[in-house]
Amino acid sequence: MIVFPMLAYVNGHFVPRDEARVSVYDHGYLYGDGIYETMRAYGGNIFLLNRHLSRLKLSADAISLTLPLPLEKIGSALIESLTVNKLREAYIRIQISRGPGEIGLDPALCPAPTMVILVKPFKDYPAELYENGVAVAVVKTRRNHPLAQDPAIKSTNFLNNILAKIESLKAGAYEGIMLNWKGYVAEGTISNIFTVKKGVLHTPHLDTGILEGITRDLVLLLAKRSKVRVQESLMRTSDLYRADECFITNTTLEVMPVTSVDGNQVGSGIPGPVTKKLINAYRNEVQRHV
């Protein structure tokens, strides 16, 4: 089998991934000063592309970062990245940093941003994860306070989440669940979290200090369409333990069932009816868009 070498987009040029380079003086490297979006392509179509572009612009505006191209041209570059790499089912990441400049925190030191697009073939998660569910662990690392770093910014400064991920790995969990500064359930290291209790779908309110996930928003919409009652609220760890069902969401996972929290079985120990309904509704929505 011939393996097609991946090409990375770096500031308007496609180069072999092993030759892709960014300056060591780039403030994204030096300070984590940048933003990103992760997307998934199905059948050559980037799912919810416009939503991701809109959030990219919101993140850029929040850190006073001027995008290197208009949004429509960034969208074209994302699509072209699929085309030149001959991919239809793909993982896509775009990252825009402050760009190279002298050492120092002043953004004015960087005359032009750096834009990188990375793609790779997407291989579906094992079916047994959706059939049996995954284990999550509530970690000690707290989500950043929203007055320290606005959770609406999808920032490349990810150390908070990495520390939480390290904890979850040590606990043998698939994902780590972070609490906020007040001890309420916030979100996973790379996911939003939902529970079901007595047929009602619960998820932490945005005021908890979480990222407004694009998949999260879609799941809430699909739940309402499916006549599932939805409640965004403040949640405690005990709400996870007492849930009838639980699942996590993100762009690549879609809707992933959770059947264990901190070693405690969730509900009957298998994905529940509301979770299964939303898994199917999400996949149907993908097919409708594709």
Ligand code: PMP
Second form
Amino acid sequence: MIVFPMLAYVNGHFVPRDEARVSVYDHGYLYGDGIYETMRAYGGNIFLLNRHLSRLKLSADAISLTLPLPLEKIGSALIESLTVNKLREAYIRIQISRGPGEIGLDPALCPAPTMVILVKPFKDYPAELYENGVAVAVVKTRRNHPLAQDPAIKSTNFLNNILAKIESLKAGAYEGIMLNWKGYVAEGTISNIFTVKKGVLHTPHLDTGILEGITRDLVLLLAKRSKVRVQESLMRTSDLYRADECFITNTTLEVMPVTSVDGNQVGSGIPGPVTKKLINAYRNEVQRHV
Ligand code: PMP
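Condition change, the form predicted on its own to the form predicted in complex with the named molecule:
Next comes the full complex, this chain leading.
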């Protein structure tokens, strides 16, 4: 097998991944001052690329960061990252940080943002996770208050999620579910959450203070198309415990069934019919696009 090093994109240049460097004065490193997107490519096509680019722009605007390139050029750099690495099934991460500058919080200290694109071959999640479902734990760490650091911003400042992840790992769970400042179910550390109760699909309303997941939006659309009733609302932990079905979503996981919440079995303990329908609808939608 020929192993060749992945090339990372750093400010317009492709360099072998182990030689990719950014300054220790980069405010992304010093303060977590930056934004990112994670994407997945199927058959050489970045799924929902334009949605990811639009969200990147929203995040940039929300932190008063001027993107280093127009969105079309950022899209081209993402596609080029796949082609130079000869990847068809891939995980892609773009990160734009405030850039190097003197120590201090003022963004004006950083004249040029740093743009990095990292790719790697996509490694399929074990099929048994989709067949049996995963366990999640509701963690004590609360999701950031939207008036403090809005979860709608896809920020590289990830300590909130990492604290939640540490708790969920200690609980032996696959994903940690955070509540919002009022105690309503918000989202996972890297995912959005859904339940099914009496045939109705429920997910926390955006006003709960969550990231508007691109997978979440597509799943809601696919559910409506499949005539599944959808309700975006405020949800309590007890709604998770009493659900007939539960699943989490994100760009790489797609639709992942959840069969245990805090050690309580969800429904009959196996992925339910609505979850399975949406897993398939999502995969069909991917096939339609690639
Ligand atoms: N919530 C959080 C906190 C996340 O980090 C992610 C992953 N980006 C998601 C939700 C899911 O978003 P998407 O479907 O756009 O991948």
